[in-house]
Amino acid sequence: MKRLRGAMLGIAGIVLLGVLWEAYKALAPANGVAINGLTVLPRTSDAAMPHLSTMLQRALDPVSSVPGSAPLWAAVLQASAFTLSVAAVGWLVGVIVGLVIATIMQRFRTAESALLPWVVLSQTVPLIALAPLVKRWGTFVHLGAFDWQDWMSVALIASYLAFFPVSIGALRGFSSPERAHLDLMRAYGVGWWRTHLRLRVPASVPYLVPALRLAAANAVIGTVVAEVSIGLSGGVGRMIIDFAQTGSSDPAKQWAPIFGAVIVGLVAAGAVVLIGLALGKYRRNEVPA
C-alpha cells in the first residue's frame, strides 16, 4: 500500500501540473506579468505557452513535412533513449569513481583531509564552460584503433556531476557503524578490507540510495547540457536547440523534446528506485542526501 500510495501521489502531481498550466494560461495576461519593466511571470500566448491538447496533437503529427517523416513522439522517444543510454554510462562511471574516492577517504584520514575540499570545489566549475574543453581534450585520445567519440565526452561530463553526491553519501555511510561494532570486528581479528565489505558497505546503504537518486538526476542534467554545449546530435539536448529555431512558426513542436527530457529523468529515478527495492533489507533509517 505504501508503494501504491507513492505511485498515486506521483500521478496526482503530474495531473496537478497540467491543471496549473491550463489555469495559468486561462487567467494570466498574454504578455505575462512585469514589475518595473522586469518580467516576473511568463507570457501565456499560444506562441509561448501552447495548450496541452495542442502539444499532444502535435506529438502525433510527423516531425516535418518531408514525405515519410516519422511521428514527432517517435523521434523524441528515440532521442530520449539515446540521452538515457549516455546518462546511464555517465552515472555508472560516476558511481564507481565516487565509491572509490569515498573508500580511500575513509581508509586514510590524510586522504580525506586532502581530497574532500577538492571534491567539493569540483562542483563549482561551470558545466557549460567545461564541456567544450572535455571535447577538445578527447580529440587527443588515440589508443591503437580506439578513437574518442563525442558521446564519451558527454558521458564524462555526466559522471563528473554524478560522482559528487555518491562520494559524499558513501563517505558518511562508511563512517556510520557504531564503535562497538568496529571493536567487535577487531576483537575477532577481521582485517580492514573484510570489515569494510561486511560492515561498512551494508551500513552505508541508507546513505547511499538517496545519493544514487541525486546522482541519477545530476547525470541526466549533465547529459542534456553537455549535448547542447558539445553539439552532440541524436539526443534530446540537441533536439531542444534544433526545434527552438522553429518556435515561432510551430510553438508546440519545441515542447516535445522538453517532455522527452522529463521522461529521461523519470526513468532514471525509477531505475534507482528498483535498486533501492533490491537493497530494502539494508535501508533502515534512511538518511536524506
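Under this definition, the rigid core comprises the largest set of C-alpha atoms superposing within 1.5 Å between the forms. Since this is a predicted model, take the numbers as computed values, not measurements. Numbering follows the first chain given and starts at 1. Compared with the form predicted together with the partner chain:
- Positional change of V262 between these two forms stays under 2 Å at the C-alpha, relative to the superposed core.
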Contents of the next structure:
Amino acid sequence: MKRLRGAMLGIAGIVLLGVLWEAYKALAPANGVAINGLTVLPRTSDAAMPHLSTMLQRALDPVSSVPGSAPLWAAVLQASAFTLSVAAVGWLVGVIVGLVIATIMQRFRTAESALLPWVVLSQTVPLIALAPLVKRWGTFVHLGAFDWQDWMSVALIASYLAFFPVSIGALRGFSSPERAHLDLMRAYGVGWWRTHLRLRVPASVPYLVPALRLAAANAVIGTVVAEVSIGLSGGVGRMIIDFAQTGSSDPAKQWAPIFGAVIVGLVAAGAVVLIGLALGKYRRNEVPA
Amino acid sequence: MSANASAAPRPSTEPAVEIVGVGKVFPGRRGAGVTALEDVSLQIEAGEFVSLIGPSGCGKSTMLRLIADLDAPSSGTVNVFGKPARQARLDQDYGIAFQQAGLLPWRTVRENIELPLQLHGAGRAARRARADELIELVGLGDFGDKHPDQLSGGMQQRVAIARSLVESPRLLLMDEPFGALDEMTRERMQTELARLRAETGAAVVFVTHSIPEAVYLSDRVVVMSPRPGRIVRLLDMRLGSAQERTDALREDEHFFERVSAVREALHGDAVASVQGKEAR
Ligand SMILES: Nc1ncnc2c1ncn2[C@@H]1O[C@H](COP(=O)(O)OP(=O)(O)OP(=O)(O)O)[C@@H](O)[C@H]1O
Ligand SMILES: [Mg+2]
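Switch over from the form predicted alone to the form predicted together with the partner chain, please.
Full assembly next; the chain just shown is listed first.
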C-alpha cells in the first residue's frame, strides 16, 4: 500500500516536471531575461528548450541521415544498457571492497584509526584528476592473455566512488549489535569469524541497504563522467558529448542520451530496492522511512 | 555437545560452581576503580537451585558474568564443574538467559532456539527436532515460525529460556529473567521454571530482586550487601523437593516464614516479620 503510494508520487513528480517545462517555455520570453547582460532566466527558444513532443518525435526518427541507421531511441537504449553494465561491474567491485575494508576496520581497532581517514580522504580526489591516471596505469597491465580495457578503467572509477558509502555504512552496521548479543556469542564460545557471520553481518543489513543505494547512484554518476574523461565510446556519457556537437542543427537529439542517463539511474535504484526487498527479514525492526 | 532430545544431565559429584575468594574491581576513568565484589566465596552443588538477592548495584550480575566467564575476576578463582570458568564456557557447560530476552530479530522463534546448536555444528534435522521439543516445553506450540517482534515480552522471555535449555546444560545461569514481566506472567513462568528444573535436574544460579520469587524457587538464597559486594547470609529454604513447588506453596505458612527470614537478612532488622503476611 505504502509502496504503491510511493510509486504514484514518483510518477506525479515526473508529470509535474514535464508540465513545468512546457509552462515555462510558453510563458517566459524566447530570449530569456537578462539584467545588465547577466542571464537570470534561461532562453526558451526551440533550440534551447525543445517541446517534449519534439523530443519524443525525434527519438522515433533514425539517429542520422546515413541510410540504414537505427532509430534514436534504440541507439540510446543500447548505450544505456552498456553504461548500466559497466556501472554494475563498478558497483559490485565497490561493494565487495567496501565490505572487506569495513570488516578489516571492525576486526582491528588500529586498522580503523589507520584506514578511516584515508577512506574519507579518498573521496576528495576529483574524478577528473583520477581518470587519466587510471587509464595510464591500465596500459601497464598485461597478464598473459589479459589486457586492460578502457571500460575497466571506467568501472574502476565507478567502484572508487561506490566503495565509500558501503565501507562507512557497513562499519556502522557491524558495530551495531548490542552488548547482550555479543555476550551471548561469547557464552556460546564461538570466535570472531562466526560472530561476524551470524551476528554482525545480519545486524548490518539495515545500515547496508541505504549504503547500497548511495553506492548505486555514485556508480552511475561515476560511470557517465568517467566515460567522458577517459573517452570510452559506447555509453550514454560519450553520447551526450557527441550529440551536443550537433546541437544547433538538431536541438531535440541531444536530450535523448540525457533521458538515457536518467533511465540508467532509475534502473540502478530499482535494482537496489529489489535487493532491499530480498533482505526483508533482516530489516524487521527498521523504522519505516 | 549433546543435541540429544532427552539427554539427562550426567550425575556429578563435583560442585557445579566453586567461587573462592573472588574480588572484582572495575577500573574507573580517573584511577579510582569500582569494587563490585570483594572476597566472595560460594559453592553451588550439582542440581542445586541458588538465588542471588540484594540491593541494586551489589554485584549480582557481576557474579553471574564471572561464572559465565563473560568477565574475569580481579582476584580469586571461579571453577565450574571442577574446571576453570573459561574452559567450562568453551565446553558449553552452562546455558544462560538475561533480563532482556536478547533474541535475534531476523530469526524466527525456532531459529532463535536453534542458534546455539547451529553454532556448534549440529545437523539440520537434529536441530529442528530439539527446537520443536523446547517450543512445546515452554508452551509456544503455535509460534515456532513467528518472529520475536510478533511476540509479547513474556513469550520472548520464554523463547530465551528455551534457548538456554536447548543444549541440556547441567548449569543454568539466569539474570533477572522475569524482571520485565507482569506479576501474573511472572508467577506462571516461575511455576514453569520449577517444573523445567525438576525435569532436567540442572543446577541453577538465579539473580532476582523479588524475595518471594527467590524463596519459591530456591534451595538456597544468597543475600548480598552493596559496596563492596559481599555475601551477607546464606539461607536454606528447605521447602521440599522441586516437584512440590506448586501454586499452593505460595499460600503456605512455611513460605511466609522464609520470606520474612530473607527480608530480615536483607534489611538487617526485624521489622520485616510483621510484613511477612503481605508478601506477594
Ligand atoms: N562494565 C562495568 N564497568 C564499570 N563498572 C561496572 C561494570 N559493570 C558493573 N559495574 C559496577 O559494578 C557494581 C555492580 O554491578 P552489577 O551490575 O553486578 O550489580 P547488580 O547487583 O546486578 O545490580 P542490579 O540489581 O541493578 O542489576 C555497580 O556499582 C556497577 O556500577
Ligand atoms: Mg544486574
